[in-house]
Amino acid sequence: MSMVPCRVVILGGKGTAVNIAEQIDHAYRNYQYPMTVEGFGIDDPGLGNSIAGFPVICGLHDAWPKYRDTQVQFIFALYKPDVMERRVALLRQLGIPTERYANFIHPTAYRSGSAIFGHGNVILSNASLQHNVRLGNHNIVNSNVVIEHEATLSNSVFIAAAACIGARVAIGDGSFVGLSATVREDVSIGAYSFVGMASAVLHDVAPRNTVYGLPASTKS
């Protein structure tokens, strides 16, 4: 007996939100992954009635009232590196219960059986999450990311494509790790921090700090 697919509304409609929609569709069509895209929830009228072939079906604040009494679930995908704290605040304002957010793990990604997830996490194609990795809620791990053993992502962390997170790294709420960045093992990255692309983080990063370079540091 086939499983009824979970229907998801993606809150967002640009950049990574579109990537997520297309990867969900790819997973459903090619791997029979039990999830389909209901459409986008976004407030930008300039995007029109559809994006990349998926309908725009509601505004952000309309999503929960419209789908409260249905089986539809949600994915939040509105992160931007320069406004992470505001976007996390927006996520909370939407009033959608945490348990109504779906996890999506693309079939080509590897997730250790010992990894533990909360709700609303997205793991895109060819990512690799090793032994005892811990994810809270609403994290986005992009394609080709490696997260090594016993690393922890708190909530609303965005890891851009091809980044490498070392063993036992702890990344705080609302942090953004850029394209192809590397974080050394046993490093802590404080909440709402930004790591620039292709940077090598060798030491702890204080909350609300920006670091970049080889090795990564705060530049004046």
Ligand SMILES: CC(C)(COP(=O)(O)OP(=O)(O)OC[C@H]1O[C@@H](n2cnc3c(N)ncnc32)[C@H](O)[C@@H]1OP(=O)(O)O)[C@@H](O)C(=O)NCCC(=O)NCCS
The other form holds:
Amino acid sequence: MSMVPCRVVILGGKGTAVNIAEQIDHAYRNYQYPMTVEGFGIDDPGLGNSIAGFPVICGLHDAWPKYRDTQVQFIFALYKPDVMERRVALLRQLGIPTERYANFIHPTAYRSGSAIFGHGNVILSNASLQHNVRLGNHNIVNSNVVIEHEATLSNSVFIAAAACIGARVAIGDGSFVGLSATVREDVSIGAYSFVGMASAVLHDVAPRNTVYGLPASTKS
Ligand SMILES: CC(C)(COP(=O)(O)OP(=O)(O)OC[C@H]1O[C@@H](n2cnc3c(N)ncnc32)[C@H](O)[C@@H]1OP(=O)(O)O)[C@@H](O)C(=O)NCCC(=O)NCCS
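Could you output the structure for the form predicted together with this ligand, given that the previous block was the form predicted on its own?
And the full complex, kicking off with our chain again.
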């Protein structure tokens, strides 16, 4: 391997955070992807000092003081559908400069050369990001997701596995799109919205709304 791998601390330690650690390790071992997992930063003592074979190396708020003066980079992976706004607030409280967050794109994912990324984005196996897709910072795109041409994810958007985001769709900060949901082209999804699994979203979704079903509608 010619490049020195980037070492990353994953902030989180459950669910998708573990998937991300395993996919980074898989990419490093099988595709010489230049990234290794330093360990998890998480506050839950119940998780012990190792998760899926990766060490728990610090608490959430210790991560920046501990690694500030190193080359280590970070990935924020603490999203949960019902608490997105709180988790985005937590991300800000950690005080880690945006440019210290790494992008990870699994080598089996497709990213158009015209797709533009900020920092801290994660694209898992077999996802496809088509022409002129735009991602801000801290977005998580799970396995087998398709993001069609000119769609945009703002910041801290979580797209669960196998969702399909149509052309020119715009998804606002902190939104969560459930497993296998489909969003029609040109639709806008407002900030901190929640799209239920397997939904077909045909119309714009106002900020902080939950929609689901076929076709998706707002539920009280
Ligand atoms: C939309 C959602 C939040 C609703 O959860 P909930 O509030 O616990 O709702 P319930 O399971 O009690 O279901 C309430 C009703 O909505 C229906 N429903 C629930 N989710 C639905 C969905 N995604 N599409 C269509 N109908 C749905 C149920 O059948 C039920 O209908 P009924 O009252 O006629 O029996 C949830 O089903 C969902 O889609 N979560 C996302 C899961 C996901 O993608 N996780 C990612 C993991 S990485």
